[in-house]
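Form predicted alone, single chain, as structure tokens, below.
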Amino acid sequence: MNNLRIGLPSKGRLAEQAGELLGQAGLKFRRQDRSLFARVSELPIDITFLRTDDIPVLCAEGAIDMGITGSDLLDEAGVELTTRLALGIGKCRLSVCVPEDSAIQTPADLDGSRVATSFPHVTEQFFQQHRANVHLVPLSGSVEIMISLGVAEGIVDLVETGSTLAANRLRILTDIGQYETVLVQNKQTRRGDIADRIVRRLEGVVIARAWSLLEYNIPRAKLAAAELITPGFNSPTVNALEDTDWCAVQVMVKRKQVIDVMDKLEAIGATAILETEITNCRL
């Protein structure tokens, strides 16, 4: 059988998010209990459930054709894969952290120190670039407590909100990189046509999550001012109302800007301003 094989995280928050993304892109499948495999209905695609940090290596080795994983894990694995799409979820940064009261001010100051991390490959490369010879303490979890346990003088760990660092009285010395969840593909994918189709479908979901559809009524005399506030993806849709002095506008607006845009529209006389969530699109 020549089905396209996609690797998904087998558990955790990323597993839920990846499954939701594929579902919104029209890839319907059902995982039986803790089964490692599932079949997508209506398309020649097999889903394999794997450890997230194994996905880059298994994709590079050809066990799967595509996979959803973190770009941090891709860098750590050091394998050659094509990143087809950034999925807009799981955003974080990999940071070098030290105690709040530490005198250390630069990565070079950690020369000769112990550094605990779950990313030894990336960490080693980083400190080599800064000409700091550190003793790496590779770990699989709970990196943030290693300084208080006396295991290390610094750590390299993923940071999202920074609350965990504050709880452990740590501060960020510098960032190594910015990361997010990505869709990767190996260079020998057998079903390139299906892979391209999946990328296009997922792209529609990712883009849709960044935009909202805004609808409002505006006096025709204020339409030009309104269009400066909401220029849209290409341009807004404008329809005449029964009252010829008014018109109705439909326009795509960046979701993170919607509240501010609504305030500005209201200030120039727009009424009946409505936001509608977009779940999928093709642009």
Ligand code: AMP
The other form holds:
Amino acid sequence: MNNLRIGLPSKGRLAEQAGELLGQAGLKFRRQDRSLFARVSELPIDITFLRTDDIPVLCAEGAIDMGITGSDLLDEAGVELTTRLALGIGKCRLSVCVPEDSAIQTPADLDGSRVATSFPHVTEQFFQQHRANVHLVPLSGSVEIMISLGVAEGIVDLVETGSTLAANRLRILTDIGQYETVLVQNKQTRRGDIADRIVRRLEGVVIARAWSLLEYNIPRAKLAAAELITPGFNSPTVNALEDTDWCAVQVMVKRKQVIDVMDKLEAIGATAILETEITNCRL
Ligand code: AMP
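Having seen the form predicted alone, could you now give me the structure of the form predicted in complex with ligand AMP?
Okay, now the whole complex, with that chain kicking things off.
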């Protein structure tokens, strides 16, 4: 019973994404019939499936050593945990929202109003800082319909694409914070060695998902300009070519920027520009 215990969301999109991420990092486990526990093969790790919003408290209390949850839920729980890694998924913001046609301009204008939210602690702190006294309506879901139900004048809710707000004819007044899915750890973790190994493995997958490997040939005279366009994760690898006026470059480029970077490299004379997707790495 000296295994590292990792808490994972038991259902929903985050459960699927967390499972995929761990699988890519070589943590193989099978969950049987909605069971609450699973054993990772070939590593001293036990998985416990929990409600995502309980993971911060259960990790702080030592029921699990590490957990995957939203940084929004960490803030709301107000617990002391170490964030080991941002996982590059579940990016969203927590926003104060009001009706599209409302005259409200600032958070202070909500003084004396009712605000519905699933984040009562974060919301209370925010309005205190803005010297607004609001009546909180704490709820566990469907916050976006509370204004039309006549329950509140404003809401505080997570926003990803903004389509839920648009469908409910609401607009963002201001953001309280930016959040994403994170791997957390408590101070009393029993298997620090295994925890560190898992962090390194997941880091390799998270970086591989966000970056591509780009290769190209460039005249030596243009190498400095090319390195400005592709500075790389650390620095580019430059190899000699038989034609001594030319060299070959291998470099990591953010996936989102690859097409734009290709245009720029081509414009300064690069040839044979190739993108290779990487599935895992250690840098
Ligand atoms: P959207 O319509 O894309 O702006 O998504 C907003 C809806 O999805 C709201 O009901 C949110 O509560 C929920 N949502 C968005 N992002 C997240 C997230 N990272 N974690 C949990 N719920 C989220």
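All figures in this text were calculated on a predicted structure; none of them were measured in a lab. Positions refer to the first chain, counted from 1. We call the rigid core the largest set of C-alpha positions that still match within 1.5 Å between the two forms.
message: My question is whether Gly269 is one of the residues whose C-alpha shifts by 2 Å or more between the two forms, given a fit on the rigid core.
response: Where the cores coincide, Gly269 still shows a C-alpha shift between the two forms that is 2 Å or more.
message: Checking Asp245 here: with the core superposed, does its CA move 2 Å or more between the two forms?
response: Yes, because once the rigid core is superposed, the C-alpha of Asp245 moves 2 Å or more between the two forms.
query: Rigid core fitted, is the C-alpha displacement of Gly62 between the two forms 2 Å or more?
result: No.
task: After aligning on the rigid core, report the distance the C-alpha of Ala221 travels between the two forms, in angstrom.
output: Rounded to one decimal, the shift is 8.2 Å.
Per-residue CA shift, Gly232 (Å; core superposed between the two forms): Value for Gly232 between the two forms: 3.7 Å of C-alpha shift.
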